[in-house]
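First comes one chain, alone, set out as structure tokens in the form predicted alone.
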Amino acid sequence: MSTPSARHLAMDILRRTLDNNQDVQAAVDDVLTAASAAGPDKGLATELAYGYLRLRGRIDFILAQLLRDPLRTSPVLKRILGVAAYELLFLSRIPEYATLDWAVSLVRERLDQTMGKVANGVLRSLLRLGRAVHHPEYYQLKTAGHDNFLAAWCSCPQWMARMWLDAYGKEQAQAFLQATLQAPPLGVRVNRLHPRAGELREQLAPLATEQTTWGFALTQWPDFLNDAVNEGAATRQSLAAQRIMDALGVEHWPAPVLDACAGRGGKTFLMAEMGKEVWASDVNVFRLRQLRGEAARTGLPVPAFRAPAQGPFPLRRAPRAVFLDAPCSGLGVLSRRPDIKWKRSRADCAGLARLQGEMLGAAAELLPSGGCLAYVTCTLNPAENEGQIAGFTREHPEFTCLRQAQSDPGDNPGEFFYGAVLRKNEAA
């Protein structure tokens, strides 16, 4: 039997995600706009990717009790395996002898026959494990440790588990990791600017699985969003990112506010639609020029330049807020960037934190006395949020925090935010 297509564009998209190092919803567009992919296919191999990458870790163990030697088993047949693994283990639709022949059957061509009896043999005894790999005491008998218990039953690297254990403890720590192997649900926020704002808001209301005033939690996407995000009436984003906006309280934000990490401009049209006067600026030139398409598409006028959030800032007045959506991490995003975490390492979140500390020092010294200094990110990491602002506020002693707000994994399933917001005191 030859492997059917969706399995081999899943393959090309964990190729390039985890060997290429290609962000994974990148790597989707990529590969299924190069083979002209729809229906079906599109679907499974779009499921395929990102369920294997959910739940990499949980499989990756499995399949370790199943290898003779898994240390020194092949990387293509354990990724060809992890791939059929999730289809036997979490696509009940698809019949389990056609996921045995195609897995097989790739196993024969990329590696040989023999490699191709070893595959059959490991999924038919994963097949025989039956439903105890679906349930946390297979994890606990097998492992020492609560750390590795987690690192295996939520799919994560152990060195992540070790560190939410000790940042939020047994009961949050597995909250919010197993909050991260659910697809979050799609986000969308209504443009009030708009003269479809109320019609809109009104037809979205009742398919909302969860809501805020102009922002919607959905399952599915419906036809009709797709024109009103190209009129600029609407503007895809996670209920969670809007849900930080809130609880950090924009509306009472001095302005102008300067978006000194704006990225796309997900945010910065947020508080643009808000009625703020704010003024964009990022390092990354391609990441402006989207940010000024969202202008032309939302028919706001944000004024973009190119600057490192580091400053310095090529600006004729001071602003009287400034706002950082800082790179971080992402880990409180994993639920929609799944490989970030077997990307990342402790390393990479301790360069991130000097990085942060770097740019909350420029915005420091750009504000004016009684300035407002706003600060997020999409992880969670005590070093990167709390540890943050609070070696930011010794340091810079005449900065008081306002309110700081964290993501609780009952209100936003799947995604975590940290925002805190900082006044310069007035000079004595």
Ligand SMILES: C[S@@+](CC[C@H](N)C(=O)[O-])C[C@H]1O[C@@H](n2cnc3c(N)ncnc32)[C@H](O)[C@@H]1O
Second form
Amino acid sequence: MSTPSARHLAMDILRRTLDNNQDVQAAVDDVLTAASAAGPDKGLATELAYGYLRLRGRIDFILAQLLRDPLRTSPVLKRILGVAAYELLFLSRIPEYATLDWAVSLVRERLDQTMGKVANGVLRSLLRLGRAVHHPEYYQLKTAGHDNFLAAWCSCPQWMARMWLDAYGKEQAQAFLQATLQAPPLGVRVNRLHPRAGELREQLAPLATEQTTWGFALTQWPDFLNDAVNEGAATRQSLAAQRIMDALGVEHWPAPVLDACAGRGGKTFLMAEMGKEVWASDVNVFRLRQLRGEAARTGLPVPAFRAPAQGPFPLRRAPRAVFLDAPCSGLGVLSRRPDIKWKRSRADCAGLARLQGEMLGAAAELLPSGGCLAYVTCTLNPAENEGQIAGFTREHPEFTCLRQAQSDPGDNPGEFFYGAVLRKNEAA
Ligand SMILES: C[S@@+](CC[C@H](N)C(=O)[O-])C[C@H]1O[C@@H](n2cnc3c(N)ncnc32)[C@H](O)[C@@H]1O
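Write the structure block of the form predicted in complex with the named molecule for the protein whose form predicted alone appears above.
To see the whole picture, the full complex is given below, headed by that same chain.
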């Protein structure tokens, strides 16, 4: 295997996602599509990029102990050292000399000879630390305050550790944070309306590590699933996304349902596959185009139109349910989207909470009496979750909250959603 090209690809993915703000999966797709590298190189590049993003906080903390002046160190040097440190600490199949070799060469190429010597020295010092850096005590001894310890050991920004400690307490906050460091399994949903649904479920059940009402968690994606996806018999969807819909009793929601943040239609088609009438809207035309592609693939007719979920909605009749799978800070899906934690700020969370409040207000107006309002986020932030719903019911006493659901820190597969279902009461 020619490993150096994997490192160049990983660096390009990280540049796009951390410096140019591209979503990590989109960056991986773009870089790997353009690359001529062989399959194993692409696999290693993806692993390095995701692994570094998941563990960057811990790695930067260790490197800060070894660099003479961490705050004034060149970002180029830090990034190369970070990816090399990820290899040395977490990928035992790569010989240490190979890692030192590519990292020092790349530093020389992008900076200069002197910096190459610095890189060599830092990586050799890292190796001398041995197993100590794999134990929480190393970080506990070098940090003040539980938030700073968690930020280093669990690799997240300090504000996030502080927010989760305040919201969920020490034990749960640490359990949520630990879960973000694991790669989640692959999720698949079987289209129960498809003639091959029964046969497909029988093929998938023995391969699955977990099961939901609609789908399975898999450690590997079998080839036969590609055909099933092309025929509209199966759809990629995380288990956590399927489970929150189950926990909110989606089968009981009255139709037609307006899915007002439908995106590419992940949950839209889960509802359509139940035989529900669903209308889809979103502000993002690119995602709506993908949703229309999904309608063609699955053969399920879902009308789709562009509208902001804060209203107004260009509708001739009111839906009986509004589903808001709201834009949110995404802190519940960091295992799948580890770039998010390095891009979000507390201020973003507050801005998103305001937007969600406006969307809930517009849905409240649109729904008739007896209508159902379902709200979902993929984040762990009370202001966007239970606090948002508590504020909404205070402002809208005509709504009763029927159910709330929140993934537990112990839940597999380590992705966390929140949801609530509310009913608009008959006018007195
Ligand atoms: C969590 S994603 C939805 C995921 C989708 N429901 C699924 O299961 O695949 C949130 C969606 O809200 C959309 N969005 C963001 N701001 C919006 C707004 N003001 N009005 C309507 N949709 C918005 C985004 O484009 C994105 O598709």
